[in-house]
Structure formats: C-alpha cells, structure tokens
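The chain below stands alone and is given in structure tokens; this is the form predicted on its own.
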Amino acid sequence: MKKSHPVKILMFGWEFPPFNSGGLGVACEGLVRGLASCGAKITFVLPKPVDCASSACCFEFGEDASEKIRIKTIDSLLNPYVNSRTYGDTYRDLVVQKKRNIYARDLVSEVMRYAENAKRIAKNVEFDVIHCHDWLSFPAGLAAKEISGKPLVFHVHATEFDRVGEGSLNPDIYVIEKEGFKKADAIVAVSEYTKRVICDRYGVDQSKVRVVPNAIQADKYRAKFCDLNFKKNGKKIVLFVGRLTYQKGPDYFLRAARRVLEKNPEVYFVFSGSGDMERWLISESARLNISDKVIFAGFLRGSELIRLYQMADLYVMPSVSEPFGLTSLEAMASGTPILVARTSGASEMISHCLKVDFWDTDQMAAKMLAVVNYPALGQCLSENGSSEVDKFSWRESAQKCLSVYGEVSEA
C-alpha cells in the first residue's frame, strides 16, 4: 500500500484474547500481531456484553509491535458460534435477570444493531482499509464502508456450509454471506479448500478471493509444560481439541477409539472443548462401554492447553469440515504427531501427518493404533512435524494481507 503513513486498519471479529473461546480469536491476535509487527495501526472492534469491563482499552504486543492496537468493544450479545437458539436463551436469561435490556430478539437483528453501532466507530476513527471476520461482523463492515467510502476485506474463517454441513442451511446467514462477498472488494480465504467453497458455493469469481493461511507462533507451545515422565507408565493419550459440535467430528474419534480399545486397552482417549455434543458423547462412551477412557477435560487454554498437547501420543482433528484447523499447528509445534481429516485446509499444507476420511473410522483407527503401538512412527512425525510447522509465519500472513489492502486501494 502506497502510502507515507503505517497503514490504519479498522478491523471487525468475533472474539480477540483473553476473550476467546475457539481458534477464531487466536489467528485474529496472531494476525493482529503480524500487521503491528509490519508497521500497521489496528483498532480491533469486538462485540462484548454490557458487564464487560472496559469499554475500550488498548493492548501492546511485544517489543518488535511498532504501534499499539486498540481494541474498542460494543455492547451486544453477539459471540463466537452463536446460533439463533443459544443467542435466544441468552436473551431470555437477561430479561429473567432483569437487567437493562438494550439488545435485540433475535440474533439476525442483534448483528444489525451492532453493525449500526460500528458506523460510530467509524466515524470517529481514522482509518484506510476495512477488515472484518466472518458472518457476525459482515454487516459492521458494509455500514463502515457505506459511510466511509473506504476498501472493505472480508476474511473467512469458515462458512454456513462449514458450521452446518448436510443439515439445514439458515438462510439468513447465506444471505448475509453472500451479500457481503458481492459487496467487498476483496475475500480473503484461509485455505484453497475455503475458497472452493466460496467460489462454489456463493458464486464468487476465483479473481476476488485470496489465500491467507493462518500461522502460530510456535516458541511458546516449545516451552515444557509437562512432566514427560508421566509416559513411563506405558498408558498411551489420544487428544481431540475442538467445540464439541458436529463440524469437528468428535462422535467420528468417540467411534474410532471404541475400536482401538478392542485391539489396546491401555490408551486414554482426551476431548479438550465444550459444545452442543457434550452430553451426547458423554452418554455415548457410557453406552459403548469406554465410559473409564474417554475424559471429558473442557475448555482448556494457555499452559494448561499446551500441558495437554505435550502429553498426548497423538492428536486427531476428524473435522467434517475444517476451513483450516489452527489446532493442528499448535499440536505440531507441541512435539505431538497428528492425523487430521482429508476435509480440512491444515491437510493441503501440511506433509509431515497422517490424513483420512473423517467417515472412515476404522482407518482412523488403525492409524491411531499404529502411532500408539510404534513408537518409532510417532517419534519421525513429532520430530519432522515440528520442523514444518516453522513455515507458518503470522508476519508472513500479515504480509499477504497488507498485498491485498494495496490492491484494494489502488482499484
């Protein structure tokens, strides 16, 4: 971008650390990171409730960040994965609570509001381009360009096709989606896989979509974590980390590790997530008899995600659709080998891992048993795993993003 000044960026998410709960806003900081990293000013906007603490703060990232990124909150409901019954729920709970209540029915209408809200963002922020994250923030962005004029890219994460696979598409979210990739003026895709579904599924010309892939900032899942001893007493850990809903496949692993069981009975099987399909799987691996390894760890992050990582023998992501898979890397960049669904973008990036069909659950099995079983398979994909894994560079994706921010603006 041919400019005097760093290039200002009003960018639009879901979610941005410590206010996470999913992968989404770990690569929104590890992006962030990168464009400060390049020189660029971001103001990062999020959706946060009312009770949040502070209305608007800012964050610096490290010595090598040339500026500080602020980061402005609107009050709303809006959060990662919501779904119009759980945002329903959320709604009902405040009015039961009696508390002010300023937030929309309805999910759809809640996005609208905030897009409304994000036009006083806009107009009291200096700014060049505008970036925006998925579905919840499309609307936010087309309102800042609407009265702004300035270059609108919207990045995506995942689609309506990703979170609900063979089920029911909601229409409004198709709607929302596909509007926006008509109207921005460029889409940026985390996967090649991402962008056939774009291209495909929408109707988007390949000429507007561009390949971004995520990174990970692999010194920190490097630093030791757990005590490796733990290992000696040749119990063996099989790790998923993911939302329990149905695009990440956890009832494809529950179903593999029943028949690893009847051939090892001395692996752990390990979900690290919450979800829809908690309960569900919980029953599930009483019914199948595993009840006694399988364990429910929940939602994990930071030290503890990683202690995790490090224990594990294998980590699977049997994602029925995956748009990337962020989780992979980190379990790379663990030391930890992985197999990982064909249907994710990790796996059109990543050589050094075992892949199958997330339906095939008895290949699935066998893959699992021959990591677990051979240690030497496992210690040459930890070992070649963790070299590859250097190759993600957030400074890099930065980068890609900046090249297309310059493009848009020369348009």
Given for the second form:
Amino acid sequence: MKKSHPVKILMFGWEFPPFNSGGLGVACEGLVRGLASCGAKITFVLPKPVDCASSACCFEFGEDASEKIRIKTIDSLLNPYVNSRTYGDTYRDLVVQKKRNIYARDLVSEVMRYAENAKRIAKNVEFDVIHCHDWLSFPAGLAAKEISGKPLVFHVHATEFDRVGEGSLNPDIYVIEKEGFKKADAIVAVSEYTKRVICDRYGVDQSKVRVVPNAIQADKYRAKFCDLNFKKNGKKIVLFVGRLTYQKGPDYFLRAARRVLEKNPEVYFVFSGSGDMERWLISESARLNISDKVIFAGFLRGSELIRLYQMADLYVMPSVSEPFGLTSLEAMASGTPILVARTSGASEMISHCLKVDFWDTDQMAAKMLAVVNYPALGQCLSENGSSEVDKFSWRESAQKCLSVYGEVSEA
Amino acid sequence: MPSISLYLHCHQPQRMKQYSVFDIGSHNPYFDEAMNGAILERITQKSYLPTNKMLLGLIKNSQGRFKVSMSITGVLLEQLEKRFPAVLKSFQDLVETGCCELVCETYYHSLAALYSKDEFVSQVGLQKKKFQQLFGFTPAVFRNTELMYTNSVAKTVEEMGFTGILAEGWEKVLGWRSPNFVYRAKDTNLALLMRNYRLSDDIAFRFSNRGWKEWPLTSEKYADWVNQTNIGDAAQTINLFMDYETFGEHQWEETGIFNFFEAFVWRALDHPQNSFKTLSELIQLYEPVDYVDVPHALSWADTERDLSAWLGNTMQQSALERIYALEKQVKGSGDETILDDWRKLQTSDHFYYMCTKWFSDGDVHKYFNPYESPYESYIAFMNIIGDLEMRIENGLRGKDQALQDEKLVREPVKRQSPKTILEQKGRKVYNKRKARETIVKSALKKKNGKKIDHAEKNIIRSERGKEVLA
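What would the structure be for the form predicted together with its partner chain, rather than the form predicted on its own?
Then the entire complex follows, led off by the chain already shown.
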C-alpha cells in the first residue's frame, strides 16, 4: 500500500452504541475511532430495519473524526446476536404484521440478500481494503472483494463454537465462517484464545491469523458516582454483565452464588443483561431458594451500567467461551475487581484479576467469598487493575490493524 | 592483606496448599508435601549436591585456604533431615572441615524482627539449637531474613550475644564510604559486615545475562575486578554475599557457573595478597573503622533495597498483621503443632509471593512461586489462617470442656430429680444442668459410635416432660 495517501477502509459492521446490544458494537466503535485518529478514512456499513427510530444513524464522532467516517446503511433485519429463531420472530413482527416484504424469510437468506446489497455500495465507494466483523458480514465482504478485487480482512469477535458450543453448531453458519476464513486475505482475532479456535476448529493456517486485542476508553468509567446507598449497611454485590445465554455461563454464576450464600448470606448477586436464559434463571434461583439474594437488573447501558460496575465488590465473567470479554475491561476501568473464566481472551491478557474454570463452581464460589471476606484483596485487585487497563488502547489496536492492511495490500 | 569473604544463604520454604474457603474447618494440612518434596529434589540435584562437592573440593585442594560462610534455615534443615539425609550429610562434611562457618538467622526465615521481639528471639534460639543438634556448631555471626537491618535489630542481636551482623552495602546508608571495610552497628559493639552488591550481583544476577555488556564473565576478568578493588589499603575485605541457589539453580550448570567460580577461586589464591576468610575471622582480624547509622529498614532486595517486596501492598500488610495478632493465642494454646504451623506460616516467602510490584512484567518474583498470581497466594494464606484460628478456638473450648468433665467426675453431682431442681434452684440452674447432661450424653454416644434414633429420642423427651410437669 502506498503510504502517501490515507488508507480508505470499507468496513462492514453490525451495530453502534448507543444502539448496541453487546460488546461487538462497542468494539466496532472503539476500533473505528482508533483508525480515524490514525488518519484512516472509513465507510462504515450497517444493517438497519426501516422502522427503527430515524435517529439511529445520527452518530456523534466529534469534529475531527466526522469527515473521516461515513455511515451507510442497508435496510435489513440483521443484528449481531441474531439466531435463526430470533430472526424468525423479528421477521414475523415486521414483515407479517407491517406488510413489508423486502426481507428474506430465513436468517441465512437474509445474510445473502445483505451481501447482494453490499455489492451496490462497493461499486459506488472508493476504498483500499475491506474489513468486516463476524460471520454475518462475511458474505458481504466477499461480495465486495469480488466486485473490487481489493484485499479482504476478516475480524473475528466470536465464532459459532463460542456462541453455541460444539453440540448445537449451525452447519450453515459454520460453512459461511469456514469459507470466509479460506477466502480472506488475512484474519484478525481478538485474542490468542480465538486464534487457537480459528486454527484448530476451522483448519486455518496460523500464519494467516493476527491477534489484535480489544481495548477500552477507560476515562469514561472513572467518573465516580457517589450515591451508593445500597452499600452503606455492609451488603456486598457480586455482578454479572452480559447476555443471559449459554455462551456467557450465567447458570454457573448462579450455582456459585448458592455456594457463597451458604457461607455468607450478606451477598447480593446481580444479573445485568437479557437473553434466552432469563426466565430459566429466575425460576432456578427460586428453586435454589436464593431468589431474595438474586437481582435481575435487566439490560443496562451508559451511566447506569457504570454505576452498577462501581457498586459491585466483584465482577464475574464465567463465560463458557469468550473470545475477548470487553466487560471485564469495563469493570476494571470502573475500579472493580474481576474474576474471569480461563476460557476467555481477557484471562490470557490480564494479570491483575482472579481466574477460574467456568465449570468449577466451587472454586468460583471460593474466590467470590475471598473477595467479599478479605477487603485487602479487593483493594489490591482494584488498584492494580485500574492501572493495568490503561495498556489496552484503541489507537494501538488500530495501528495493529493498519499494519495488517499493509501486509495484505503488498501481497 | 585484604580478604575475600564468601557467604551463601540457603533456604527453601514450606509452600502452602491452595487452601480454599471450603477447607476452613477441615484442618487439612497447610503445606504441600508433594510439591515441596519435588522442588527440593530438583534443587538438591541441580544445586546443593554439586555446589557442596565443589566447595568441599576447593577447601581440600587448597589445604583450607579457601573458606566459606553460610546459613541454612531451620525450615530447610528440617526438610533435608526428613527426606534428603545424604544432602544434609554433605553440608555436615563441609562444616566439619573447619573452613565453613555457619551463620545464624531466624529458624523460619521470618519477618519476626519487625513484628515481635519475643518471637524473633525465640526463632533465633531455635536456629541455634538446630545448628547445635545437627552440626555441633555454635554460631557467632547473625544475618536477618533478606538482610533486613535497622539499628534496633542490631541492638537485639547484640543482646543475644552475637559478635557480628550482615547488611547491604548500600550507598544511602554508607554515604561516601566503601562497603569493603568492617564497620560497627550504631550504639553497639557489634561488627557490621557490608555486602559488596556490585561484585556479588555480577555473579548472582548478571552472570548469564547475555544483554549485559560484560557477558561472558570470565574468571580472569572477575578476578581482575576483585584484585583492583582490593589493592593495598583501599579495602579490608570484599564481601560476596549471595543466595546459595545462585550455583546451579538461579544460574544453571550449563551457564558455566561452577567452572567459572572454581577457576576464580584458584586465580584469587594465586595472587599473594588475597585470602579467603570466614565472617568471624574478619571480625577478629579487623577493627571497625566507623559506625553506620540505619534508622530505616534496609534489605538486599530489588532496586529499592527496602521492605516493599514483603509489605508493599495491603494484602501483605493485612496478612502479616493477622498472623502476628495470633501470637498470644497460639502460645497460650500450648499445642506444639499449632505453634509449629503458625511459625511456618511466618516464612517470608509467603508474603513475597503476594507481591504485586512487578507481577505484570514477570521476573525474579516468579521464582518457584507456586501460585497463579499474588492474589491466589493471599487467598490461600488467609484461608489457612482462618483454619488455624478455628483450631486454636477448638483447642481452648476443648480445654474448658475437659476441665468441666473432670469436675463432673471428681465431684459427682447429687442426683436430683428435675422437678426438685426446678423448685429449689430455679429455671436457670435447671437449664444449665440439662445442657450439661446433653453434652455428656452426646459425647458418650459419639464415643460408643451409636446414633440415637428418633423414637428413642422422643421417649427420653416425653419422660422428661412428664417428670418436669408432674
């Protein structure tokens, strides 16, 4: 790639805060900002169903960056955490009831329709490299590559193995991922952990995969909220943040909670997030007879979420398989000690945290109790954690991406 | 005639198990026998045996012109005695030559000097006793754990009858003065021997560092440095103080450390001005040139030479406070196993493992650290203390119980019906008596290995009820 002009990137993304439902949107935003601050120009393509609030595409990027980032939308029902069943629900809501029938009937067809639309954009936009995030946008990226002949970079935030586990793999999605990995010029994984999954499970050559960790804008989490009334009478809070779904391991969290409460009844367990396991978790906590100590806070964002992080004595990420785990960085930046599953990208990159095997609920409970019972432990984790988090910067991650672009352009 | 004094410190801790909160109350053993055995096995093979062989060879072949001083902690001696008698024998052989002086310290390699003078004095006494028992040797020179030193430590050490003490030859306390002279501890007659950290660390830390501009360090070059420092009146002694495990463990045999050192000794002995001295010989030979004032704690660790590696963070402070807060109860318990466990938990390594200073970078602090992180070691430590506290409590309760039982047996209470008791002495006494009966009964049941079934229980209960109500 010629160094003389700024790199122009055609990026296929999925969501953008504040209209995000998970870490993928946060990560995309961070990366795009980082790239823009390094001088790159980005055309960011998003799926967006027509009846969304129209403000959905008013993104605030600040003075400097606005000219470098252009948003384009494609009318589609896709969102990053969709699966065949939830797609069907949305489809029924929008298509059947509102009589809009431009969308495809099933998820995979919609992904393909999205890819067709991507071609149109690729024809009209000038760019040097295509960068797309996760399987839903892989066909779109491939289509753009076909039209333009430009190099293609796949950014993997999660694979089908992370999302649903080995037993319930969707073969269509697996095929799209595998094809994508084969045809991409380079693959970016968010952690060594994910790189291993890509190489071992999809038979991809190690040399094709680069690791670019996610990062965080830590200052956002440092503003202190002082009205923590709940904590005044010595109650302790252990926090879970994430989709309530198989991948995130909320059931292990709940089992550990029961073990903790056997030893210390002064602890409250808070779930923040929503998902397909929510109802089950509520009834299970009743069955375990701990429903008075388990709080379902729903999906929180922004200052509410930061406040929750700050209130918590411990943040736990018990994921069964977590490519990175941005929430653990958010908790650390908020000054909250963290306990993360070893099956996560975060656990390989963070030193100042506690680690546990997600299935070992006894150990998980033991470590929760340690933080709750020994204040010096939480204090050290918090102090060292909030300074360690500074090593994760989006600008640095963006620079790593830029060097990947350089490699694929020269090849 | 200037001297060279080599002092080696030899120690391995009893590393703790990954004690979980759910183990509290189980009274399971605190120390990981298997792991400690395996690590020690490796170190004896890589370091202790070959080093002792080298040292013994040097002493014999030089007809005693080569000399060495060393300390071996009680915690290590105990382990050697139990599992590696041949290794212990190789140390005994060294001492027997008369060219190897043993240097005293705290038996448990602890920080007791900072927290409890009583405990400190006891542990030094235990170490002396151990040296007597295993080597028939009475030490005259003292070194505190990790060369931790202050004026007041020196005073206590003098009171215990030692003639000399070791400290770091650090510019901040020496000022313009050189570490290569014998000094005196402030307000005492205790000789103060200062470590020449540059020449010591050239071997201990830098020897195999390929990034070091002096690498590879040859015996020739090193002997030259020593001789240059040691010319005429510029020095009395070069004090080379280091970890014993430098030989073969910190610096592996493959780095050439053994050959290097042997060659250095012969080169040094070739030079007519040089001679090796034990620490006591230095003290006899040289009058102290000045005293050194050390009001704040000094150690030989890290670039700071302070205590931050052991009490730099709140976990370390809270762990240390908690263990020393138990001193009175532990000693009051009269239980030797509790006392021994409590003391082994004082070993400074446990607190070193909790250090978070350079944890992210990974460095010397990871050396034989059995824990995944400083946090894990803190958790294990605090859980173990929790269990220890329970044992102390149970012990005390057990004692009370024993006293009571004895009383019961000695002066059997006149059998009175519950009704009479209720009438004559009131509800309080009745309840007390009843509670006591239940305790005795359940103790007997346990002893007989019998369980009362519910029917039986109900009968007893209703019989009682009738009696009481009648």
